[in-house]
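The chain that follows stands alone, in the form predicted on its own, written as structure tokens.
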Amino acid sequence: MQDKILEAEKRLKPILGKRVSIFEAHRMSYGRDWSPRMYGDDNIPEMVAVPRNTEECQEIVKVAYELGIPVIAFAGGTGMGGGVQAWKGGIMVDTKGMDQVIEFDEKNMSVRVGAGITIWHLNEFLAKHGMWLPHQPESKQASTVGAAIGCDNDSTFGIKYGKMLECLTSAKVVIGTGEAIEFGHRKASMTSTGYKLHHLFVGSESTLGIVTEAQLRVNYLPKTRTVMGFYVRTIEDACFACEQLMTSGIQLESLHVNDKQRLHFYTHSYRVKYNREPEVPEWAEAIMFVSVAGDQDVVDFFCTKIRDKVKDIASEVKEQEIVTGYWASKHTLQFEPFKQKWPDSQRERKFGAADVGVPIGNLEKMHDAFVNLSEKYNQKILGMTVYNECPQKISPSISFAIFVDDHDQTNMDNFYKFVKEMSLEAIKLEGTMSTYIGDGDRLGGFNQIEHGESFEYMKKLKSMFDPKNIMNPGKKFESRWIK
């Protein structure tokens, strides 16, 4: 493989400059994410490229295609799946070099930028205008554009606006044989001709071509918006409430359900910054955080009819220090150095989760399910939350996270082993094993119990978009940790 790394260091140079390189000062940088694994346990690339353009990006696929060499796109790092472990070697190419605004055509409300743009600074540029794009994950000031098609991951506003892909109308994708081809329906919303290849690279993880360039669907910027937070006795019922809400015709911005685990998490926090106690209810299970948006008296109105809907099976948080320290852990992001445990935790032991999806009436089994497993495998819990990812129905998206102690080895097996029952657990219970981290390093090959027979025809289109299995080799097919 060196023979060849240095074969596409000479080829490439003359192309890219000073940004290719095979110094191991500038790949250290790119040997790992955000994944539980063990302190130093590192995949260092053995080259990284920095393309600031389709072309560019074409040329270094061309030249790791003629040579057999792997190639791996990376973002923002923040994936918590090992999707940008470079564990089979190769080329790790750069995106956020590809970080234009190619065009804004606001009459159209519609964007294209280079997919190396982060969300929080697309969204700055959208702002100017009055407008922002609704996609907005928790890391969006590390995810990028293109890594939040590559990873399909969630979105505080998700219950409102869905995910990425309702906001992804055509993107630009290099493909494993350095071919640059255009997918999708350009600025139009939808469309029912041909097939719908651009929906194939949301959640790829880039092991089918490497996104350049994304048409994206903008939205004007609401004028105003109010978060409210309310005790509840369980997380079905919490679920269950909110469907009725909408049935009702409330149309919620954004709806996250916390068990008691996490419930205890933004107490302590509050308690840490406040040195008081907070006023909870004895029978309280869960908790859930609401938001609405838009003209101020539509908000009103909303905020009225939710508390009154809710008052029978919920109490809403007196302490609004509560409900703005979750809100920055979600959207704001404006956190005080070690005024709360989160993300100052991280310092002790990492975060990690299985990421399963179940129906909403399966959500107290699988509930069940993570205690009793955490328990077995000795995880320390942090806690369970409910997403909800399409527009206007409880869909949820689930993060059953754990401490994960990374100077532990058989802590860090155990974790990789209570994923894989938490999995297992889910798809008994008519779910998946995954809704917003993705296969990674961890459940490629493990989910063909998930797909069945349909997992060796996305083999296949695997073999047509990349023929010879350089994009991100195992990923999806296979697993380092769960066998």
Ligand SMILES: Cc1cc2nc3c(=O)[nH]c(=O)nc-3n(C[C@H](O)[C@H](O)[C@H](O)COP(=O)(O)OP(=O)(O)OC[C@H]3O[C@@H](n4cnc5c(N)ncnc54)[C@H](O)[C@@H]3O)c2cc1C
Contents of the next structure:
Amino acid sequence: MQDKILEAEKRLKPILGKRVSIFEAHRMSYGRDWSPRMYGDDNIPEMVAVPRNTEECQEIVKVAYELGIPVIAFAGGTGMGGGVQAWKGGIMVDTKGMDQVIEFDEKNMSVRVGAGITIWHLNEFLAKHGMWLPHQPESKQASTVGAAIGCDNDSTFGIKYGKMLECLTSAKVVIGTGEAIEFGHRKASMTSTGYKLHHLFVGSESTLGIVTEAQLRVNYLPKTRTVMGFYVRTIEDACFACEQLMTSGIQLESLHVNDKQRLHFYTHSYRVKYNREPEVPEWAEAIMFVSVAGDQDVVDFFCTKIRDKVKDIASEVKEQEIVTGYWASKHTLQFEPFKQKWPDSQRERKFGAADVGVPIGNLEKMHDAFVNLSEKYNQKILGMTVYNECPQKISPSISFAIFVDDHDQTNMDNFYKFVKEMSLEAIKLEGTMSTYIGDGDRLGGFNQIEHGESFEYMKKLKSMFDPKNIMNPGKKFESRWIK
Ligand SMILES: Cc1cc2nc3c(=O)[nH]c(=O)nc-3n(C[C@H](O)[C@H](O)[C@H](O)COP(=O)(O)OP(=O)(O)OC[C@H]3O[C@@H](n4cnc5c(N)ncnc54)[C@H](O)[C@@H]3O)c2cc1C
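What would you give as the form predicted together with the ligand, now that the form predicted on its own is on the page?
Below is the entire complex, every chain and molecule, led by the chain shown above.
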């Protein structure tokens, strides 16, 4: 492989100059993402290349195709499933150089961007025009548009606007041969023609190609927003309350249901910061948060209606600081007293999650499995949060979160055993293994179990876009951690 890498460097230097490198110091920072893995267990790529546009990206993939070198797209490196791990070596394509706003078409509420722009920077640009991209993962300061497409992450506002799939109308992709192809339906919001091939790239984790440009539907920013919190007796009650709210015609902007452990997480933060006890009803086993947004009179009306609708099964959170702390954790990651979302050191207590999804009626059963399996594998529970990601539907995208100690091999091994059993349980409960983290280097081989016969069609599909299997090889089809 080393000879091939030297040859690739020789060919790419005249095109990229210093933006191609085989120096260890440059490569080292691309060795891991935020997925739990042992300290020191990095996968350092053999070369790093930073294209500034589609044409440069094509040159890199063409050379890799000719020489048979793996290529992986890298963005913010905050993925939690190992999507960017260069587990089979190769060239890491840092996409953040492709960060231009190419065209802003206000009248048609559409923007075309280089895929390397962060969602944060895109929204700074759009805000000047009173607009935003409502797909908002908590990691938006680091996460790029291309990665949001590539890993199909979730959004704080999914219940109103959906995820990236709902925003993406077209994308330019450099596929595994080095060809650049536009997939999609320009600026139209939908189509009935052909196949919706651009959808294939949502969640494809750069296994089919590298997205270099995206055409996105954007929205006007709402004028005001109100966030409310409610203590609820059970998770089931919370889901029932949410269904009631939506059936009544209230348009929620965000909706999150948290279990008892997560409730404690928020109230603990309050205690630490304010040094006093919040008023939490003894019976509370769950806490849910909702937000509504729009014109002030509409928001006021919805708030009154929400209070009225849930009054028999929920008690409103009185301490506004708990609501503010929660909202900061969902929206800006400035979560006092921890300064960021996750408490203490990310080193000893790293955030890890089984992000399975099940239909709403099986949520309690999945939660029971979470508690039992965490105990079985001696994992320290952080708690469950149910996000909702389909517009106007209770649509659980779930984070069953625990703290992982990535200095402790046994703890780490047990974490992946926990993820494996949670994944199999979710399939049994008619659900899916992942709702926002993706396959990465953890779940791939298990896709055969989840997808059955269609798994073979996925392989065939990949070979059409990537005939030499150089695009992020291993991901989606093999599991590195879970056997
Ligand atoms: C503090 C924090 C908060 C988080 N909050 C959320 C959250 O609210 N919701 C959520 O879902 N996740 C969340 N995550 C997980 C993660 O940040 C997101 O999934 C994020 O979008 C990953 O983006 P990234 O730019 O860091 O991608 P990376 O980790 O660099 O890449 C992720 C995947 O996308 C692929 N990819 C990258 N760019 C392209 C491209 N141009 N074309 C094709 N494929 C590409 C990569 O190959 C990889 O497989 C959080 C993580 C952290 C650390």
